[in-house]
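A single chain comes next, written as structure tokens; it is the form predicted on its own.
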Amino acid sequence: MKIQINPDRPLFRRSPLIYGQFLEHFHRQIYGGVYMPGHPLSDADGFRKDVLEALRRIRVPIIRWPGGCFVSAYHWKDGVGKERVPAYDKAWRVEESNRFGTDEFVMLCRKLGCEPYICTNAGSGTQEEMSDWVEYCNLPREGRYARLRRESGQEAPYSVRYWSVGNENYYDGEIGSHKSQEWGRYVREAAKMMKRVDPSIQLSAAAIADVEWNVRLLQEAGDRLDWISIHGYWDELWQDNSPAGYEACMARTDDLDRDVRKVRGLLQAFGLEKRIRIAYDEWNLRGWHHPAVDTAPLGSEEFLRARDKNDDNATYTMADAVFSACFLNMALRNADLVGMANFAPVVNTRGCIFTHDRGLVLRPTYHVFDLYVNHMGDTVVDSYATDVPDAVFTDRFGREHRVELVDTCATEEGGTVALSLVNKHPDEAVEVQLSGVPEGTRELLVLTGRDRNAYNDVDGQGAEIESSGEGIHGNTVQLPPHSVCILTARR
């Protein structure tokens, strides 16, 4: 296999928001995850210090909150002020304490130095409720909700820049779902009211890679949007928690940019590709496990206990790491249009960080973010591969996919060229011949495990990043099986 890099031919600058994260009021993501007031490992504001440290290490640029499906029945006014009243969460069928609300979310983002991204209730909520939320966060003093924020001790506005109208409102199971013929008009009125409060906000709307849904959305509201939101989960485990094996996961890497291509085509057809960008604001290989959420009898605890299966660290193997690296490569290669991506979620459930009472576990996906955030550059440069080996993998549904075994993307920043090299082969190394890589100081960082099913847990680390000089021989690089590698070279 050969890879040619031209670091003097920049293609585009990637947005820092591509490495974003996501938090929802589901299971242990917030309570028992990032927010545990009174816990020995928490700070004075109730945030887990070890989680904050881990998030700072991967320089989280933006967090989307509070959902997710949760938001479509969430009324933000229940989660602000000095008196918080618990409410029944109709999405996940549990009681929400409302101890963690807008003020706490913004505080979390400030501690991390990242942008808050608020998703609004377009299910049981109203456009006015959305605009009131913008008022609470962004107006200095005008209006009852700005006064409410100030009375709660937050004198300065939060200046939340990123907002979304709705979550997955195209999905019939979503609280307050919408039909395509009504969604565009709903978004238009919401955008009108929200931007009347603060014209500077960046606004997205829930979408799907579907022609009818997006045509109606763009016809009605395209002139008022800055982003279009799409989601992706490839190993759907909502009802049956039987995670796909390594090769079945690799089968799903054959067409990762399919939805981006579809949305790109629609934006181009409307002449909006220069003004509206894609926010891939929920993505993960593994879908969340929440069986019988619609059908479990009232008072049943079994369907709640089933959610604990999301926190089995053995689920998150090198398959998750390799898949996630391929997704990030796809986002970088489409960085002219994909301006945001949010790994869903960041803590617990299917997240890259797992918390327990004594500390945390950094799952293999965490190390992928560590590699990309801290070693890939911001300018995507021209590169192409030839003689790429391929193989046929079978997905969990028995469908065969012919998949290229190595996935790459090249960047340059400040005189350093960085090349991501992802070897999907479960068992065999791949040799790569490089051209155009600077002759200066080179380093190869490798994330792999003892086997394809390696994972990290409380009692041991099966997958970690190592610096390897042994893999570089002149312009030849050896990629270990089931690995994510970053080669850096100084010009």
Given for the second form:
Amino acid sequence: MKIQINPDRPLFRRSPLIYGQFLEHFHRQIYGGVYMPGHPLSDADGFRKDVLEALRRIRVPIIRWPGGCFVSAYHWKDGVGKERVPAYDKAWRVEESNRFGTDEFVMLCRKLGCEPYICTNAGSGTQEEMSDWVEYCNLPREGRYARLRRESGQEAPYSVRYWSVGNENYYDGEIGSHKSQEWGRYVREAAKMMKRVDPSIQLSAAAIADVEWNVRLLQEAGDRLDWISIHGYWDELWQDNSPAGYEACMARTDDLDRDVRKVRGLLQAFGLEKRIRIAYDEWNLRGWHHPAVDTAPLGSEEFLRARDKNDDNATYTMADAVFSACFLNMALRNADLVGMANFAPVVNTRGCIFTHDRGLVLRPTYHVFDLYVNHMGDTVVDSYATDVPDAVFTDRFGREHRVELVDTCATEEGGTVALSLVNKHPDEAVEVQLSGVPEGTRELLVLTGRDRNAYNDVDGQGAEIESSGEGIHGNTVQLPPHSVCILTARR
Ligand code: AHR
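Following the display of the form predicted on its own, present the structure of the form predicted together with alpha-L-arabinofuranose.
Below is the whole assembly, all chains and molecules, this chain first.
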């Protein structure tokens, strides 16, 4: 196959927020994940120092919090102030200690140098409660909630810029779900109150790539929104924890642009595509495992222990890495509209980092972020591929998908061209003829493993990044099987 690059033809600058992350009050993401007061590996504020260091290395630009389904029954006022009263979390049916709340979340973001992004409760909550939260975070001193923040010792406002109205309120599984007929007006009223507190905030609203839901949302509230939020999980494991194998995962890479195309068309129809951007603010190949949330007997050990199955590091293989690289390439190719994406989640569950009592496991998806954040540039440039080999993969339902075997995207920044080259083939290398790649200093960074099912765990690393100059002979590059490669070349 051939790839032609034209570094002199910039297409658009990507937002760094497409490398964002998501953190929810679920299982061990917060307690046992980022926040472990008193643990030997934690700092004086209770945050795991090794987790902070790993997140700094991939320069996390933004974190969305506190949910996810959790937020639709969460009342933020329970999580601030000196006295934190535990509450029953109706979303995940466990007790929430409220020891980690808004102050701790903003502190986490300050430690990482990233933007906080707060998702509000449009389930059991009210528009007033949402706007009170904006008061707490962003008003310097006016009113009871700014005063409450200052009484907690936080004199200066937090200036939280990114906010969302609701989370997946379109489906019945969410507490406080809404009908499409009412959602637009609800969002409009929320936006009115939140932006009257701080007109500078950027506001998103829960949406899907669904015509009726989005048409009504945009008709009623399009003039008050800056983002539209969509989510994607492709290996749906909520009830049955049977992770799809490598080839079934590759089958699902055949149309990662689909939902972006649908939302783009709607925004264009409304003439909003220059003002509203997509926040793909939950995405992961693997859906989280949390069976029987509505039906399990209260406190049943099996119900709670089922969630531990998300912690099996052998689940997260080169399939996750290759799929995630294809998703990030999709975000880059659509960076004129996709302005934010948040990997769901960042720590534990299906995250790129797994914590245990003695340290961390950096799953293969972590290394994908390391490659993209630290080696892909900020300007997407023109490139096109020809004679791309393809293959038919069968998904977990037995459906066949014809898939191009190599996924690619080219960028430029500061005189360096960076080309992402993802080889999906489970067993065979692919040779690529390049043209347009600068002749300057070159490096080929390769993330792969001993086989397609390689994974990282407490007792061993099966998938890591290697730098191999010998992979470049003139303008021919060899892509190892099941690999994520980035070729950099100085102009
Ligand atoms: O499985 C986790 C859930 O997935 C998140 O809480 C929700 O936003 C999404 O449906």
